[in-house]
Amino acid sequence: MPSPQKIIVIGAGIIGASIAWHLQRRGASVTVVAQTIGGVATPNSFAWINASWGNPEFYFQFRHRSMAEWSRLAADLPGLPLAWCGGLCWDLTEAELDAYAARHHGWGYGIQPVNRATSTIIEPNLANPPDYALHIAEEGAVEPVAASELLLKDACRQGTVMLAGIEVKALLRKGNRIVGIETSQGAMHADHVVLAAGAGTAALAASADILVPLETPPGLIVHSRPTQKLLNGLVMAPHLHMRQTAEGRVVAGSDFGGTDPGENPESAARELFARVRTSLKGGEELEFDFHTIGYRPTPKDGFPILGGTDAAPGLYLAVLHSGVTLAPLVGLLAAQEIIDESQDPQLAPFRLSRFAQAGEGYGLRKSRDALS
């Protein structure tokens, strides 16, 4: 019987945790290396699970499938903090809402137009319910750090090694192949390295002369102290997206990804929280606790970067903005591709090579001076 493949996963956020868990289930020898369990971007996520508007159909279908994979994951992991709470959306004009509903309904998304009375039934604590909105009952949310920790705990129970508090300094290369990593505690070798380090992906890839076109825009999210139940599900109002966590915190951003905090984040956070309080009946009782500023790892064209690269066999890239929605499907498909040494056609639109094909010069760079 052949020895299991030795695989290092860099990153312990929701994407790294999902990939590690799925690899362990496939019988790999997995080591997760990260500075922080739960990652960096993951704790600052709004954590909305959706296949929402603004995407072409192929990406909508990919996201929609991952929503179903969350249910599969929940069946395999009892206690996963997942809630199919539904979303109430009216952050577009009525014409835009109608166009969104018609398009996505045709793709199989469960969208239902609702009036003010129905909106009030869905979310009775809205101070000013919308006259017209869309309700998507199949949308949900997850507590992302708790989910990451649960995935890693279960993977470790099955044999995964978790090395936290370790800085990964570079990828190790032998010829053109990635053979391990250089860390603050020395070198580690493996058959494959999965780079799921969020905003840190570009710098680590560059250490092996791989260019990854990544942007990291900041996003401000405010968090209340735990309180009585005020929200039943996700609320997407104009310039204010809100949900209530399992522990009772109301979290909100100007949109679900958060917005630029500007030069005075504390002031911006207080102003945003004031809008939260006035938007809810009983909101005057809400107490501000803290704000977060997350740096969202966003590939240049907005779509995930997933898969190996011909320029550096042994390296698997997994970097994307919609990490919470896509985590279970990305974990499943990445594990299949790595273990089976295959290429899933579903991931074809998401390869790094698409940037080179577009004439943008991404992939293997000719020298380390190219970035200086």
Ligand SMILES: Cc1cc2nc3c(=O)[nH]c(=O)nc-3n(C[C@H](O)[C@H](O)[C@H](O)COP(=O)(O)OP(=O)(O)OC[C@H]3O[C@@H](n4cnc5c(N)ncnc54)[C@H](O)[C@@H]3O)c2cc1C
The other form holds:
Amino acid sequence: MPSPQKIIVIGAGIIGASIAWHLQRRGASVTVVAQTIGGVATPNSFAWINASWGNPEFYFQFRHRSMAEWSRLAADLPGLPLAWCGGLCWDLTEAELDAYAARHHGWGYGIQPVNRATSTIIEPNLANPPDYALHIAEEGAVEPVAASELLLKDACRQGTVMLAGIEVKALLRKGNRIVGIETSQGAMHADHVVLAAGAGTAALAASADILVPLETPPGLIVHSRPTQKLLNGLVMAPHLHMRQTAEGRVVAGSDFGGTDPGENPESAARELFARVRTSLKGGEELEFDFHTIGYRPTPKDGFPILGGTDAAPGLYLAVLHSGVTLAPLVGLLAAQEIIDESQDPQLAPFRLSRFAQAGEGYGLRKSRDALS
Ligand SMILES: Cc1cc2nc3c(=O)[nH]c(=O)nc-3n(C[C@H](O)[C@H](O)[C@H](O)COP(=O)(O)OP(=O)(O)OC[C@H]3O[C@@H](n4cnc5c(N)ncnc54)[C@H](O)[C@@H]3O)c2cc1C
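Alongside the form predicted on its own that was just displayed, please also present the structure of the form predicted together with the named molecule.
Next comes the full complex, and the chain you just saw is listed first.
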């Protein structure tokens, strides 16, 4: 029997955790190396699992597939803090909501138009329920740090080695192949290196002369103290996205990606929290606890970067916004691609090769239309 492939996963956020877990299930010899267990963007996420409006069909289908993969993961991991709580959405004009519903319904998304009376039944504590909204019962949320920790704990139980508190300083190359990593504790070698370091991905890739065009926009989220149940599911109101976490905190941003913290994050947080209070019946009882500012690891064209690159065999990249929605599918496909050396057709639009590399001009190589 061939010896298992030795694989280093850099990063222990929701993406690194999911990839490590799936690789371990496929019998690889996995070592996770990360500065922080549970991630950097991951703890600051709104953590809405969705395939909502604003994306072309190929990306919708990818996200929708990952929503189903969350249910598969929940069946394999008892205690996963996942809730298919549904989303009530009215953050568009009525005409835009209709266009969104028609398009996504045609793609197979479970959208139901609802009036004020039904909105009130779905979310009885809204101070000002919408006259017209869309209800998407199949949307959900997960507590992202607990999910990452559970994935890592289960992977370690099956043999994964977790090295936390270690900084990876560079990728190690032999010829053009990536053969390991240089860390604060010395060099480590492997058959494959998975780079799932969130916002830290671009710098590490650059250490091997690989350009990963990444932006890291900030997003501020407010958290109330835990309170009685006020929200049943996700609320996507104009300029206010909210949900209640498993421990009872109401969390909110002016958008799920977080509010722009601006020059004065404290005052942006207080202003946002004031809106949360007025939007809920009994909201005056809500107590502000803290705010977070997260930096979304967002490839320059907004779509994930997933897979290997001809420029550096042995390296597998996984960097994306919407990492919470996509974690189970990314983990599954990364493990398939690395272990089986197969290619999933749905990953074709997400390769690094769509961006130019050094010497080619630094930008998008193909048009967005060519991706769809
Ligand atoms: C405000 C906000 C709201 C969001 N809302 C949603 C949402 O509603 N739905 C959704 O799907 N997504 C959402 N996202 C995006 C999602 O949270 C991220 O895509 C996801 O958390 C990224 O996970 P990750 O594991 O790639 O990165 P991270 O969680 O950032 O983890 C990176 C890991 O890499 C390690 N690392 C980095 N550099 C090094 C190094 N040099 N050496 C060692 N270790 C290193 C870190 O220690 C960490 O363990 C949101 C993000 C933010 C900030």
